[in-house]
Every structure is written in structure tokens, then in C-alpha cells.
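So this first bit is one chain, no partners, the form predicted alone, shown in C-alpha cells.
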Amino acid sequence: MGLLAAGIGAGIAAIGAGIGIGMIGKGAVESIARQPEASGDIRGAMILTAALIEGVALIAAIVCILLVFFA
């Protein structure tokens, strides 16, 4: 049962990260289209936020892997 929970947890983490980064990209593209002169600031904020989301997804995947081996 632990293996199933770890697999589901890793899948949900990956899906959540993908959706989140997609929404960030969508918002950044819309913002740049509305205000092109702020593209550098918007792009920097987008990259930082996407990196933080990826970090959280990586931690979730590591926790799921640890569940497989130690649960």
C-alpha cells in the first residue's frame, strides 16, 4: 500500500508543478503583451517563481521515494 501511495503522491506533485508553471507562463506572456517595457522584470519574476515551484515538486518527489524505501 505504501508503494501505491508514493506513486500517487509523486504523480500529483508532478501534475501540480506542471499546472502551476503553465499558469505562471500564461500570466507572464499576457503581462508582457500588455506592458512590453516591463518584460525583463516579468521574465525574472517568472523564472524565480518557476524555480521555487520546481523545488517544491522535487522535495515532494524525494519524500515519495523515501516512503518507498523506508515505509
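We call the rigid core whatever largest set of C-alpha positions still superposes within 1.5 Å between the two forms. Residue numbers count along the first chain shown, from 1. Note that the coordinates shown come from a computational prediction; the quantities given were computed from them, not determined experimentally. What changes on going to the form predicted together with another copy of the chain:
Once both forms are overlaid on the rigid core, the distance between the two CA positions of Ile8 between the two forms is under 2 angstroms.
Would you mind giving the form predicted together with another copy of the chain, to go alongside the form predicted alone above?
Partners and other molecules omitted; one chain follows.
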């Protein structure tokens, strides 16, 4: 049961990170295309929000790795 949870949970975490960082990346490249001179500010906002998503997704992945060995 824990193993089933590990596999499904890791996959769901990847969906979340994919959709979220995907939206940021899409917005960022479109924004740089609209205002190339603001690319520094855009890049800063992009990296910060993407890193926040990455943090939650990696913690979810750690939960799943724990499940493999302790379940």
C-alpha cells in the first residue's frame, strides 16, 4: 500500500511542478518578448517563483522515497 502511494505520489508531484513551472516559463518567455529591456526583472521573478514550486515538489518526492524504504 505504501509502495502504491510512493509511485502515484511521485507522479502527481511531477504533474504539479510541471503545470506550475510550465505556466511561469510560458509567461516569462512571452513577457521577455513583449518587454526585452525588462528581462532582468522578469528573470528574477521567474526564478523565485519556480524555486518555490521546486521546493514543495522535492519535499513530496522525499516523502515518496521514504515510503519506498519504510513502507
